[in-house]
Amino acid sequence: MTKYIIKRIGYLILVFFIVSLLMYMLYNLIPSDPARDQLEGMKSSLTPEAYQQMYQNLRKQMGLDDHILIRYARWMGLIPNMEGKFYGLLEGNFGYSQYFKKNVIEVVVSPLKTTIFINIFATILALGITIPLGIYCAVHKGGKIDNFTQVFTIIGYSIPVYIIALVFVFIFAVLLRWFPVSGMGTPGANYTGMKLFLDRLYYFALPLIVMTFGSLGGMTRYVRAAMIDALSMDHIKTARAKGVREKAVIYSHAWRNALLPVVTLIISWFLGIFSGSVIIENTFNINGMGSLYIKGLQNHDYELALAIQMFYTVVSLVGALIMDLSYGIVDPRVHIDK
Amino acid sequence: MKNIKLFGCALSAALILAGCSQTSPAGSDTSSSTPAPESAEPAAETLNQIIYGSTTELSGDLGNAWWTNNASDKLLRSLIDDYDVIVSNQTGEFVENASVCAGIESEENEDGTKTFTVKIKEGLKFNNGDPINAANYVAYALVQYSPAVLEDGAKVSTATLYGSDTYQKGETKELSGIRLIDDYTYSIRINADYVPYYFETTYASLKPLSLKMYSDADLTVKDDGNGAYLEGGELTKDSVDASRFIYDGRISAGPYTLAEYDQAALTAVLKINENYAGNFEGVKPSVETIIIKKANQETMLDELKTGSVDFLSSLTDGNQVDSALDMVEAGGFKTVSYERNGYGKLMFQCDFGPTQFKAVRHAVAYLLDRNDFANTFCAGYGSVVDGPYGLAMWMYQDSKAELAEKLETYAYSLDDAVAELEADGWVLNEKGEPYESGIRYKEVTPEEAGTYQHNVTLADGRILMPLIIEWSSSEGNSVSELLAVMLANGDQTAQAGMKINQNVMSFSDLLNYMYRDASQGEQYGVPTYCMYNLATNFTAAYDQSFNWVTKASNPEEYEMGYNTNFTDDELLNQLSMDMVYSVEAGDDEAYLKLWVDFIDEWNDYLPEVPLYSNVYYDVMNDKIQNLECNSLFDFDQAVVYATVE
């Protein structure tokens, strides 16, 4: 097991470097000039000479005239930067956000907290609804509730989440006035403690409902299918024949087997709490990781976008490792020592 | 399982309770306040406030424009920092700030430089009660031009201020162009190359700065006769950088003071600055609280409707304006509309391909029904201009009749387009024979032909240029889509013998081609596209100098790409320079004459075709009174006149 984990971590590091090089190259292929972008707003107030001098100084400061591999190595921290120090990604320097004029690490902290906060609730809500519902539908397959759920979930599954968001905003915020249209808190309210928490929850309620509604379809159908498979197994018939209580048959015998394919999905959902929803966060003006990533791209703040991308890469790689390991833990038949 | 069920129930209940507890009382006036949590603030506190919904998010950088921060940051900064000696008024005219300035004197020096001596009023205070004197104004310049600010990535030009280049490089301790004369007087000296200048009074303008924001050390301003300098500590990159992100206890001197900045929600709350002496007309604000928050394009009108925001600025989208006007009709809201100080345009590069010929540029203008275009694009909320001006400019207002006589309107006419083309020699087909149908060709010299990709060389050595215009348009752009329908793919264009090829690309790519920026790739350095569509806005200081430099007269500036139209009109260049650099400040008559000549010449040379100039709509809750913004007088300036009822 230990040997396997060490081997996987070795692969993980190799993949990380390959992905980072590819990502860096891709971002540098985007036709843009960060130096010019920064000076564009001032161009009309500068003389041509002053503009040109500033432009050249800025390019030099940013090291834009060096070869791309040199820039990659500098960004990664494999060679010294313009100030002669080893200070790149490997040394904990995630770059500098040209848009926010701050180090990326400082920019990312607050949106990451927000995204985790909202995603934890969304994940718990979604799992809390989809798992019991999926089990119920499987057990009562073909019943009225099952048929209704099938239709309902396919609708939720088919409608894009931004449409759901706009419809829900209209119904719950504009017509019923139950929730605010967007935002993260009552401006100027100065709440602390429980009041602050409730205020946040009030503002996050509608996006949470939209996120939950949008994710019901897939997971419910997945749990239902896994449960139907499990319920049709021979040992379930045996258990029923032996007179085991129906609840025990469903939850102790069938659900445990149905859990095997579902568990990887559940783990990936929990890993997904780090990644923000671009659409939800933008529609509801939530300052999370998804909206930050889009902001980075829209404002040509590629160091920020790249850092977020690399963060997701690490989360995905580590997540894949955890999933593989957990599969072996959940199902004793699976051996993960090779 | 029971625990999970219980937790699920509790979570759902919490969400529902959170929602229900915020619901406004039935039948309540939705415009009275934002939906507030269970223990809402007292009504009196929340009523006298304006929530400004901005489509641009605050970045949190409260540093100066030296760091080119975004529109919302600029708005916030302007609301908390004021007291500039010179400001622009409601019509965009630069005036002395009566609350601050006790007088300005100017003196021409023997070496051609010019010195402005400014006396400020006594009794001014920062928001924390600290007195403001001339040293605070001088401190602004000493920080602005300091090496530390440059090191922190700021862009500060040293072109105009005497001695600022050596000071910025750290070669001198003193900033020789700035003098601290006494407690309430400072002087500022401008380099000879930049005077006279029509807007030169703006050179004298500084604003107060508290050095407490920039260093823990006890920094003070001194002047021993060689220029002002900082003493008592060192201004470092770190301290300058930190000053940009101070939110609590930020020392400022504007109509409002920063009460709260929520870094998570990117929302700012501003309260009236009790120490504020008034704006340039002595007016003090009466709206107690201003809140700046992000509003989405898609849902911002819903936010206004539900009271989450009170004010939305500069709507231009026809559907949104229609919706806003419907809301006004239903009651509870109102709008203020004004002309944009700028326009959307078709821009030509005039040194290669067919658009190097004036007749072709004219023909393109004749082939587009600009009135129809503006009406369609702006959904009726826009107009057409015939030159590089905005309808709200005083220059336009004062010369409206003269311009109407002088300017060609390029009214839609296929016949006029064809006549211009024929007169210019676009009378051949691809074989060099007289033109009958299809694409027109013109016999050109090798110099005119250049490396344009569509040229044809006949067996007899003649070079023919086809009337094919390569057009660069940015992706996801509704102007481009409409131009494709109304111009590029229009029957009239084909009938005139012209072909316009649309090339869709990202805006960055478009800029690279427009600037011919070979540093981004060799392909960009080659003139490729003759026509681009984009937009431009004008500031209060209408200064077109250097934008029209020619290869013959200013080869260096031309090569730097300052003239992105690559024009060769000496008269246009001369007029654009003379308009600001040959006219004394205050000589409006001379400025206006040159401005009219410039517009007239531009209209004839036609380096760009103005497409539309929007009408902007500010939409607001009707509790707000006297908030009259325009394209030269923004919310931050207008809000001091506003009241909430």
Contents of the next structure:
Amino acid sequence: MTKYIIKRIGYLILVFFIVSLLMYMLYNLIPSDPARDQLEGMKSSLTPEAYQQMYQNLRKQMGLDDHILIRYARWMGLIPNMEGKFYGLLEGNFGYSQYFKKNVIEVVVSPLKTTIFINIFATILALGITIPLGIYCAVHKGGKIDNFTQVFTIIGYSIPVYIIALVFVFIFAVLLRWFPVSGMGTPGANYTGMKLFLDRLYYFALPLIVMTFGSLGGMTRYVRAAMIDALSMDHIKTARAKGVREKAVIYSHAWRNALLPVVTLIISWFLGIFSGSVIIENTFNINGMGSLYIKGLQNHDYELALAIQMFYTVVSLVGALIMDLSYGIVDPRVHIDK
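Same protein, different condition: the form predicted together with its partner chain was shown, now please give the form predicted alone.
We keep it simple here and write out only the one chain, dropping partners and molecules.
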């Protein structure tokens, strides 16, 4: 197991550097000039010669005239920067946000907490509904509830999440007025402690409902299919023939066999909603990583956008490792070290 984990981590590190290089080169293809952006507003107060001289000095100071591979190595922290220090991504320097006029690490702290909160909460809600519902539909295959669920999940699976968001806003916020349309808290309120948590939860309720509803279709159908396949195995028939209780057959025997593909789905889906929350956060005006990423792109703050993109890259790579290791944990018959 240890040898396998070390090998997988080595692969992930290699992929990380390849992806980071590609992303860095891609973002540098976008027409922008950090030096000119930094001097914005000073051009009118300087002569053209003085402005051009200051501009050239700043480009040299920022290392913008160097080869892109050298700039990448400096950004990553593999070689010293212009001051002779190793201070890049590997050393915890995620860049400087030109839009917010502060370090990127200071900008992303609060949005990161918000994104993690809503995604974990949505995951708990979705799993609490889809797993029992999928198991029930598999056990009662062909029943009225199963048929209704299949139609319902196909509709939910087919509709894009932004359409679901607009429909739910119209129904629950405009017509019924149960929830606010957008925002993260009551304007002007200075709540603390439990009141702050409940107020935040009230504003997050509708986005969480949309994220949960959007995930019900695919996850429920996947759990149902995995359980139907597990219930058709020979050892399940043998257990029933021996008189084993139906609950023990379903939850101790069938569910354990169905868990392997379901775990893969759960982990991949959980990682996917981090990127999927970009739409939700922008629709409901939530200050999360998704809305911050869009704001960075719109304001040409590419160091901020690149840092957020690398966050999603790391989440995906770590998730892939967890997914591989989960096979051996869920099913002891799977020897991942071979």
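For clarity, a rigid core is taken as the largest C-alpha set superposing within 1.5 Å between two forms. Positions refer to the first chain, counted from 1. Quantities reported herein were computed from a predicted structural model and do not represent experimental measurements.
In the two-part rigid description of the change between these two forms, residue 281 is assigned to the same part as residue 124. 13 degrees is the angle through which the smaller rigid part turns against the larger between these two forms, based on C-alpha superpositions.
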